[in-house]
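The chain below stands alone and is given as structure tokens, in the form predicted on its own.
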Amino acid sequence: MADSDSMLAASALSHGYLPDRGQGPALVDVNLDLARGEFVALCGPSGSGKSTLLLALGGMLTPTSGRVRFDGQDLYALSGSERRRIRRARLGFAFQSMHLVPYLSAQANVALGDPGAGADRRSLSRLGELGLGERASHLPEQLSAGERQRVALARALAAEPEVLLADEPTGNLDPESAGLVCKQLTAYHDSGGTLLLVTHDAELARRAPRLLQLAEGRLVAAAPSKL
């Protein structure tokens, strides 16, 4: 893959958890690179690693070694601030542990991911497309935990960001709410969208053209998927 078409990228990425505590590293030596544009699936049992590789990816994690390139710069070797101004304007990050502020409505929750004029306007609108416009006004404690996780994912498309990073984004959904998080997150690569997430929800992995998987914090298979 070119550089020139690269728009994130892990070259010999580790991270280590607390080694005389018995506990190895959670990342070794990753390579991993995202086409502008590209949808990929990551999948791995649980604490094979695939939050860890996200958050570090997304520039929140400062890797024991190796690199993450946004766009051809070294995410680590910016400055926080410089890497808060890329991860608010241009990169995504629906957690997986959501992160809502408690004393925010849904809707102001989402606003808090648009910085331009008319962010409540469109903020409400992103709510209704994701099966929430009649709970926009609740306090995150008033909404179920799969109505908080779209609330979550609102909040990472709110800006429209050039990379989406998402964790687990239909873990707490039933099916129909599952549903509406695919046509969004399908609609945002349509348009576009560099897209990288982690999942166990089968159909939605199957919707991206590549998938990666994790295992005891290697990346031991890269398939292409079967649609």
Given for the second form:
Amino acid sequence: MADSDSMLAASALSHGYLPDRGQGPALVDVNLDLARGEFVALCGPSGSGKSTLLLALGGMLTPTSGRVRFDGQDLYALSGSERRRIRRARLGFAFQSMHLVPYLSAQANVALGDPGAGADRRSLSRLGELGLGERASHLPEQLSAGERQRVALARALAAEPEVLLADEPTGNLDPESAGLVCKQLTAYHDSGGTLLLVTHDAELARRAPRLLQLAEGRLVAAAPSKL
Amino acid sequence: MSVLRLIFQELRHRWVGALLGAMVVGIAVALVVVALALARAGEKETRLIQRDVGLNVLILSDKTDLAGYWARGYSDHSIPADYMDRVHDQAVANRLVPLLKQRVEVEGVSVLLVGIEGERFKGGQVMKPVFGKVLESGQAVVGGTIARLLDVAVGDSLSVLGHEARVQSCLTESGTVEDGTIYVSMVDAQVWLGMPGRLNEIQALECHCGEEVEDPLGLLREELAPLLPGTIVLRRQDAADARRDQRQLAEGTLALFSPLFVLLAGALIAALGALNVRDRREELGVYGALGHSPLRVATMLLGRSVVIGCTGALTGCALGEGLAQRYGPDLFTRAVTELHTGWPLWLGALLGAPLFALIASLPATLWCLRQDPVRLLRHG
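Moving on from the form predicted on its own, kindly provide the form predicted in complex with the partner chain as a structure.
After this comes the whole thing, all chains and molecules, with the earlier chain placed first.
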């Protein structure tokens, strides 16, 4: 059971994809606990289950077994609409594949993640912080991969969530853009946000006080970052 | 961002699919509009042609010598004129026209004098009169041959059985018994022939055009005998059957093709809706992942269909009206005014087509709402 300071926790979390096709489980008995305001990096080889773990923690993928607790609430015991409300206002998710809406401008894409009034103004400001102020009116297809990645991060941060789950947020970025993203993530953490980051970027992982390692769906190491 | 703005942004982005959808709805609406306009014009044209053929039910006194009737063209025996007030209570004959006929001499010429009134309708219905003639007392309508023999024209006076009548119109010669007829008002005929309150013939249309009746004459007699005692009912079989067959053909064609067009359009719209949802799986997954409500997502998907349905309805009405106007007059020369579709049909299409498009896209929308956001995202 997570303690009262726990923001996001998984206990005995397992998930299997298509066992009838001979695919092994993506997650096996994962236990982890993120304290409120903690910054944790999650590393591991491709196919080790990092994205699956993130999706399950984000309330988007019902695990085969085990539980996920968000601020003390069993996420998958909640109704669909209650879980949706958490995703809408309290939990930000930056996808590795970005998943931007193709017919909306960068600014409109960011505003989609902000349920509050004045979303247009805030989304413009958020894009400016990520160096995309000049590209706000552009469609995703008119942006580079790196720019799209930053738009996706801006959207995840738009609602100023209590928890941010980011999947390879610097994966497609040049060093300068990666620096901007790192700065944003650090600022988010410094403002009290809880951050779980999947990354292969050693520089970014080094900024996290705690590093988790996932291999073949199992959490194999949990240690302060020494990368 | 408002849902409406999202809908229009998406339509602009995937304009080819939207255009195809609107075209499908438009073509379906146009086909239905054309079919309805042509059916209406066809019915009117048929009615006009059948009016020329004449009424197909005869009601005479049962004392009538039928052989004499067919030889002379009228019955020697009369029936009460108030029989016309009893026809409200039956449903087998319609458009009943009372007649009082007698052969008389007018200025040395043998003439069939016919007293006539406007038609009455079953059940007291109010319909557009087609048969019968409404003449004022002292007026006469003169058949073509009689007009030629008596050398009379419109406005001339005519002495009939010692009474003056002003010629209201002269009919063109048609090669029928009408050429040797003079029509006057029923009241004048009753007074001039010394038969007040009497008729000697009622003509009518039977009302079984749209249905199969095994013994129509038997049914007519069964229904009318209690209302009109002392009468015999005759049916002009060829005219009645031709009229029934024509009506059944027109209604059957419309009944077959209109639902076919609508179903075809529905299937195409449903397929396009499903393809649209398939194309948008990633985007719809994003809305779900970001916590947007299913209602908002459904409104986006169904709203798109409604917009396409409205656009298609307007286009289809205009196209259908244009086609009916362009090609309809080649088919129907006497009922051209019926080819105008009119605002009720436009309103019906504007309400019906979006509703139809919405219903057609429901299955794909419901499928989408039942999916996990992650599942949709993985298909992106």
